[in-house]
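A single chain, nothing else alongside it, follows as structure tokens in the form predicted on its own.
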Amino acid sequence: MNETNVSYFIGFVLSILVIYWISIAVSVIYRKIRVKQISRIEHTFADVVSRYLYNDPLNPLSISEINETLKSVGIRPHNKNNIQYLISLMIRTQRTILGGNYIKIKKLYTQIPPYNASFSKISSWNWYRRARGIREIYEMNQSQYLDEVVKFRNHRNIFVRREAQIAMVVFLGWESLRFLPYLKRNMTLWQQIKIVEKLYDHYPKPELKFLHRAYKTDKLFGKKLLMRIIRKFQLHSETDFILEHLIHEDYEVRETAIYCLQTFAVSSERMNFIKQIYEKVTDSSQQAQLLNYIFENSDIDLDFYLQQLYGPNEELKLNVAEILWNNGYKEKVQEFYYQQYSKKEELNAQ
């Protein structure tokens, strides 16, 4: 490599280093400016909200003043980053406010920016932006957009329809259950849990008339969702709906029914019903779960346990024998095993 090439190489490296350090300097300066700008937005928004919620009659704060104040710190239609940051502040603020102030802040949010930014996102072709827009709408309780949001309840993208279904629960509460028969796509376990949580957070007082109407759904995910609602709200009067599905043909429906049933201590009449249908449960592991539930929530029914001990289910006989042995019926267990031994002896002799 001659001196000319070496000079070019050194110049090239120095150029890269200069560009690198300039980019760092620009980044640091931008970050400082951005942090300062965000801080101004935060303090201004906090001041506006506090003055609006606790308005001084002698010096009232009007909506036009609020909008002008927000504009002065960069909340303008062309500045999307600032608008998005304001949205996050609005959502965080609303989550921390209760009672009468919650109603006030909800009204305020309908009259100030972010210039329909969240609503405009639901028109995007990008599923992430669309889902995010729907989430922002229900997080800020912007119920005026409900009709548009409902259209996405059967969207092909799971995240978009999940957010739309949650929005329906937030805006309509228990009445949203009337849409269950019209949902065309499966609802995952995670979706069901989120819907139950939102319903419990926003509408803790059950409205059973909507629950009863929803019982008519033939959707498997709908049945599982309703059972989880019964469990979450501790609706003891509705446990019959759970009991009906202990012998459902679908494994996951039965599993959900057993899981939800374990939250309740049922009456002796209902416990007898569980014992009657016990043998109709086709899966051994689910039978074992029900056996544990019966043992933990009722007195020892010797006839029932002996019926299982001498029954055809070999996998559960050891569990039944253990229950009887530990609850004062050792002789019954010994008698059973002596009979089994005698039968084996007879078979060997033949």
Given for the second form:
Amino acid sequence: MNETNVSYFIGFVLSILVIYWISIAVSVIYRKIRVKQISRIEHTFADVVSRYLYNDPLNPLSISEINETLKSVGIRPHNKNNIQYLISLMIRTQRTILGGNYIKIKKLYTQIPPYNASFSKISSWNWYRRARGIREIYEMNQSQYLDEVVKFRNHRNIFVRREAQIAMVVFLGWESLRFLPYLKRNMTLWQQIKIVEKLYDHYPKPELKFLHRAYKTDKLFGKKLLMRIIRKFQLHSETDFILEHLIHEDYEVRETAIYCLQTFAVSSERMNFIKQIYEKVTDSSQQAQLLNYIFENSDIDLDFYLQQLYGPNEELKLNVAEILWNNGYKEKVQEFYYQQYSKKEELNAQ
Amino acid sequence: MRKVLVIQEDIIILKILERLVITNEFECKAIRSLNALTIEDQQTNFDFIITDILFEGIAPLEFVAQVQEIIPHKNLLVVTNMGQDKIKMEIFALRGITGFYAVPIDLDEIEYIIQAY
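Counterpart to the form predicted on its own, namely the form predicted together with its partner chain:
Once more the chain from above appears, this time first in line as the rest of the complex follows.
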């Protein structure tokens, strides 16, 4: 490598370094400007909302004035980053307020930008963007777009249909359960939990007529969702729906039924029903869960436990023996043990 | 004139509470942290302090104890995002707390308390 080549090489490295430093400087300056801009938008929005909620009768704040103020800090149709930031501020604000002021804010949001930004997102080709648009619509309670959002309830993308189903719950409440039999795609556990939580947050007073109609669904996820709703709202009068599904042919439906049942203390009649169907539960681990539930929620029923101890289910005999042993029936367990021992001896003698 | 001190890190809640207080004919000092407090403020006997409890670098209970110790006041209202029952119980155990409001808040409730004063 001669001297000229070395100097070219050094020049090349230096020029890369200079470009690198320039890009760092540009990035730092851009971030500084952006942080300032965001802070300005936040302060302006806070000022606008506070003045709108508590308007000064001597100097009233009009909607056109609000729009002008927002425009002056960069909330314009072409500036999508600013509009997105404003949407996040709007959602944050709406989440912090209840009562009459919540209604006022909801009204304000229909009169100011973001220029249908959320609505335009739901026609985007990008699924994530579409789901985000639906989410913003229900978070800001913009119920005028309900018809558009409902169309996505069976969408092939899980995020889009999940957000659409949650939006239906937020806007329609218990009435949204009437769509349950018509949902075509599976609903994951996470989706079910989100729906139950939203229903509980927005509509804490149960409307049983919609729940009863939804019982007709033959969808497995629908049955699981309904049981979770019964559990969340502690609907003691509806526990029969859960009991019916303890012997359902699907493992996960039975699992959900047992899980939901565990939060209820049932009447003695219903407990007798559980004992009757106990042996029909095909999975031994689920039987063990049910046995535990029966033990914790009812008095010791000696006949039932002895039936299990002498019955054909070998896997749970130890659990049954443990319950009897710890609850004053040691001699029954010993009797069972010795009876087995004598049978063994007879077999050996033969 | 009756005076209120509002301490909230969230600018939106801060501004809304400030407006609420001013509309009800109170003089209001609104700050985002205790660092913005002046010596004069520490000598003023506020009719109300409306404060959050979640600030960087200090535990919620310690913050409330510090506010109670350094700022003279008659009533202390807590408005916070930390609405867990355990926190609420611990805050009320400190004594001298007029009210505890967890987000989401109904501002009318705070307004009634201020108006009734």
